[in-house]
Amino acid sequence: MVKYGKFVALITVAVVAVAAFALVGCSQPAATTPAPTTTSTAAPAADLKLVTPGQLTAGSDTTFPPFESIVGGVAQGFDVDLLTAIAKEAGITKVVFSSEIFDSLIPTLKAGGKFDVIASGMTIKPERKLEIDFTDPYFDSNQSVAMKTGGTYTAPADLKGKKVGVQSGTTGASWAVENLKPAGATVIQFKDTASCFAALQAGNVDAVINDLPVTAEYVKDPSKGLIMAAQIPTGEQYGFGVSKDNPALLKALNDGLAKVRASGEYDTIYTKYFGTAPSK
């Protein structure tokens, strides 16, 4: 698994200072997947349509880092952080993630009512803008082969007859499908990533294609024996996504977005996830 709206009521100032001291958010943890809390000075986005009043919540399949993962019962990763400084941008004060799972989650926005967002490093892609809106984007992304260590590709044609694991729903399966299944390799789906490079581990498939960032942090720990063997370059974008129902909140997200880039803060939550800072 690549990868920019703000309602905000006219205030006077005085009102404004006011609310610097009366604005106080705290995350209540979803049953599953809580997020951290932000807290913002901005006035309350109240004419935004979202699920729980005041809070954003976001649709997520919480497996992928780093972009978003659960640690001590907490979601966290660069998805989270750049969501929760768009957030406050809007107004928003409080930003929680309920993790789903991928193939569902432009389903399940589109039925209403159990979350707002989708940030889940989804790829922007025609037949998907059909279905719901996306954010500028905010990340750019290629696909990538994984395999254990000692493993080698060059070419589609090394997977013949080889196992390859993918996950359901993605850009990466897609790709296998229209590449490797061609060549001779038997591609395999699975509900996650996790459960990908679980299986390339116990030896289950002989090669896992998935976004590249995501791969990096997966094959980093050389206890694990696992290798990126190739880059495959798609030129991909993550986007936000939002109903076609909710206009104001994607207008709100992409105003939210462009402030956070040009304050520095997107760079600095970039460089802590992935070591350098973006590249212009």
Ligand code: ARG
Second form
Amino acid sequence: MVKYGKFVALITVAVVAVAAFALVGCSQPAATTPAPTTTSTAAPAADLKLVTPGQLTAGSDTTFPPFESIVGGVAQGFDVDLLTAIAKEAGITKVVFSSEIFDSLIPTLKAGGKFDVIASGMTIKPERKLEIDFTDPYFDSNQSVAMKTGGTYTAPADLKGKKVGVQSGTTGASWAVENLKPAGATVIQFKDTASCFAALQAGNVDAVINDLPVTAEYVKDPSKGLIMAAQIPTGEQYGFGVSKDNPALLKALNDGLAKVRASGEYDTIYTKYFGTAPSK
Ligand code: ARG
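What does the same protein look like in the form predicted in complex with this ligand, given that the last one was the form predicted alone?
Expanding to the full complex; the earlier chain stays at the top.
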């Protein structure tokens, strides 16, 4: 191992030296070295460390439309389309979504061997960044209060003595525990977002705290009898999560995201799910 490490270090030094030489060469007017045709340093897809070679496997709680849901056995949504477009830029043509419980995503990614990336509308948070790496942000989000039609919410005190459903391990759960519990609400944790809304419809909880765009999607269908009673501006940003042991994949995803943004494909995907172009 040590020998191998030294070998790699030597190669690295050699490559850096050659690159530096090439750069110096390029800055000389009389240089004959042709300019490199590409500035990309991304590892070719074949060199990426993936659970299943040639395929990007994503871990996700797939009860989170319009970001991820399973329709007819197939994963679909904004995260699915965006990650697929990014992967393509990185030379990976197959993306597979593995349905997981949200609060197991970070430990499972860290343990390794099941999926390569978390694609689950996951908010970039300092605590999470201690455990995993995040790509550059790809979506701005906030929290919201969902209630049955006719319900109103203006302040935490409105939920005194009430039951509030949240998805375990989410930023919505933390917000509810920090802001509603002290005001006298009981915070009830559910394993996924679908269960939170089912409990709200059934009258088992009085409100659900959840990411705004997802609540907006759940309340769209009037037959559910649910409304978004309030928006809570938390200024969150979603990122794709990658193991700290896989910096090459992180770089490939960031490069891919930049290309998908630059080509306009990001806007196309955004418009497909949200009906409008993203605000810049
Ligand atoms: N953005 C929130 C968080 O990171 C909620 C994400 C929940 N995602 C999901 N696919 N259920 O905590």
